[in-house]
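What follows is a single chain, given as structure tokens, in the form predicted alone.
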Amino acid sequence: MKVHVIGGGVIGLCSAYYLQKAGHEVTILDKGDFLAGCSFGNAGMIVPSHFVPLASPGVIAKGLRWMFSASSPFYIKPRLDLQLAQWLWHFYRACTPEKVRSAMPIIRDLNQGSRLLYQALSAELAVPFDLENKGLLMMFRTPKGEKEEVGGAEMANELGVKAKVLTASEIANLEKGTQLQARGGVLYPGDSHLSPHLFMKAMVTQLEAAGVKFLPKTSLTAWETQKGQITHLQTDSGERIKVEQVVLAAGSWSQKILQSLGITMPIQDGKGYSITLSSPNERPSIPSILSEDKVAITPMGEDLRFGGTLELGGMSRKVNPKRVQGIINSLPQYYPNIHLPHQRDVDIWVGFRPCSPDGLPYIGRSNQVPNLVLAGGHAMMGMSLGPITGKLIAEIISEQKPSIDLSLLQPERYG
């Protein structure tokens, strides 16, 4: 079967990979050149530890407090935007204990399934991508942060995700790459990490060798439909592409692309920043997240990447220097010996994480357009959930029973 994948990020490439393995003829379209995007500059973490959805009790109150801090990890740009208002309303309705309890097992299963697939991919792909299984440290420096993370560890162990609470001295004995100062932390030994840019290049190399067709710098401008099915894709080059099955994996742009089909799939761009230090003077060996500051630290080869923030800013690529400085300022509180350059002396990467209101991705076949399969809304876990999403998309296209229950992930659950 011929399948056209719209979107060349990690979700699109993984979908193409498993579709090709299933025997389908695959073409990938992307408005870029497959050499940049949100999948290239992220933290590269594979996180079974992250089983609590973005929409959870207490998040709204915390978010309101953060709104009044120029360097906080969360910000919503005030604007008259109906889609943003609708997204926030759905987000509010999702922040209940009942909905969180129902969401946690599926997020856990998706992340654990993806981690196993990454292990297989490390052997299958011709190009290495620095996959390491060293776990993840959630570190805290305040009593409040300790309470939150210890509570999270208790939930994790109840859910079957291994978590171990560590004292400051235990963390120091574990992390030999640099000096650390923290009140304590939680180690999630089942997490992994990789170098995202290497993984993306490895996937492109593998797919090209397998005969997958790439259409770079190609934007979808219109759908052609007949009897409720997509028949052709119109592109900005004037090309009219005949299609059989279509997978939409266009990240934060998905909602806009779907409007002309009358499909509602709420997504907001969660802009984030990252900075990569080349060969820093000291480098942690274990990835970590600084709990109070929501900053991720990942060793990648000889380099060190750190990043964070979540801005709902209407797809603006403008860098907010105060929020970047908030990320930079958080590091010395934990890693006193790492030499950090001034903000003006580093390249700041900007990427948009596609966020659904309930913190669950959209994965499934459209109810309105039967030959359209949707994959999006993975927020900060796009890299973590790439392989399992691709495998599920291939199962859907191949009309096989999905290996994970997708009932909570139905793409048109909002209308």
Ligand SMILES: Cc1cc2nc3c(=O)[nH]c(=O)nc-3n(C[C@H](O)[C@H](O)[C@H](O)COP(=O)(O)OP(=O)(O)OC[C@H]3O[C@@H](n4cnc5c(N)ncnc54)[C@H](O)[C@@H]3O)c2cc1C
Contents of the next structure:
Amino acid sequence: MKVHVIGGGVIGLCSAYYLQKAGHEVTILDKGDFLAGCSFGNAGMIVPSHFVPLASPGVIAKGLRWMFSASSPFYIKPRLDLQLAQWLWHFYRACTPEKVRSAMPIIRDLNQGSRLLYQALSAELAVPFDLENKGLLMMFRTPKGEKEEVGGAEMANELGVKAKVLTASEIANLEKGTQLQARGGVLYPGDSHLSPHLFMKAMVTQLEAAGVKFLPKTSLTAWETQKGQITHLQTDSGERIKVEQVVLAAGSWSQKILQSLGITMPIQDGKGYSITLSSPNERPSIPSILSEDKVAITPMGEDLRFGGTLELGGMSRKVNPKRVQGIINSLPQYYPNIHLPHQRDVDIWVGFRPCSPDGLPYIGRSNQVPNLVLAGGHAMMGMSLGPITGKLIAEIISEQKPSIDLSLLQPERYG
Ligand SMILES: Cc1cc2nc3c(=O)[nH]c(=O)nc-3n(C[C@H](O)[C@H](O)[C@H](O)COP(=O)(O)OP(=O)(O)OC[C@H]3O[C@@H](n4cnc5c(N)ncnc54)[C@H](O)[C@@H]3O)c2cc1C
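Right, the form predicted alone is done; let's see the coordinates for the form predicted in complex with the ligand.
The next block holds the full complex; its first chain is the one shown before.
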């Protein structure tokens, strides 16, 4: 079958990979060059440890408190925006213990399936991408953080995700050559990490060699439909591309693109920042998340990347220096010896996480437009869930039974 994939982030590239492997003739188009965007500068964590969706009990109260601190890890830009209001309403309704309980097993299964696929990909792709299986360390410095993380570890073990609670002295002895201090932490040994920019390059190289057609700097501007099916894609270069099957994987841009088809798939852009230090004086080997500050730190080859914040700001690329400083200031509390540069001396990368209101991705065929398959809304887990999403998309297009039950992920679940 001929398949056109719109969007060349990690979700689009992984979809193209498994579609091509399943024998389909794949073309992938992106408004950029396939080597930028949210999938490029993220923290590269592959996280079976993250089975609790963003929308969960207690998160709204915490979010409201954070809204009043300029350097906090969360912010919503107040504005009159119907899509934002609707998204927040759905988010609020998803924050119940029942909804979270039903979401957790599917997020776990997606994550564990994807991690296995990454292990296979490290052998399949010709270009290495720094995949390491060192686990993930969640560290805390306050009694409140401890309660949250230890509670999370108990839930993880109940759900079959291994988690080990560590004392302050166990943390201090964990790394050779890097000084580490915390009140305590939880080690998730089943997590992995990689260099996202290398993974994206490895994918592009592999797909090009396998004959996938790339259309860079090509933006989808309009759909042409007939009898409810998409017949052509119109692009900014004035081209009309005839299509059979279409996969939309346009990240935070997806909701807007779907509007003219009458499809509602709420997505807000969760803006985050990252900074990469080349050859830092100390480089931990295990990635970590600083629980109270929501900052992620990942060793990538010889480099060290750290990042965080989630701002719902309406796709503004503007960097908020106070929030960036909040990220930088959190590091010495755990890694007292790492030399940190002044923020004016570093490149600050900005990315938009495509966030669904209930914290579950959208994966499935559209009910309204039968030759359209949707893949998006992976929020803070898009890098982790790229391969499993791609595999599921290939199964859907090939009309096979999906290897994971997709009923909770139906893209048109909001009407
Ligand atoms: C600071 C930060 C840290 C993160 N850390 C992690 C992590 O450690 N682990 C993890 O799993 N995830 C992480 N994430 C989340 C992850 O990066 C995202 O979930 C993921 O990149 C989303 O991938 P995507 O392919 O859906 O979207 P994108 O990567 O945004 O790709 C969408 C593509 O669609 C293209 N596009 C848009 N509109 C059009 C159009 N009209 N025509 C053609 N092309 C179009 C865009 O150019 C873009 O290339 C992090 C995110 C941030 C911001």
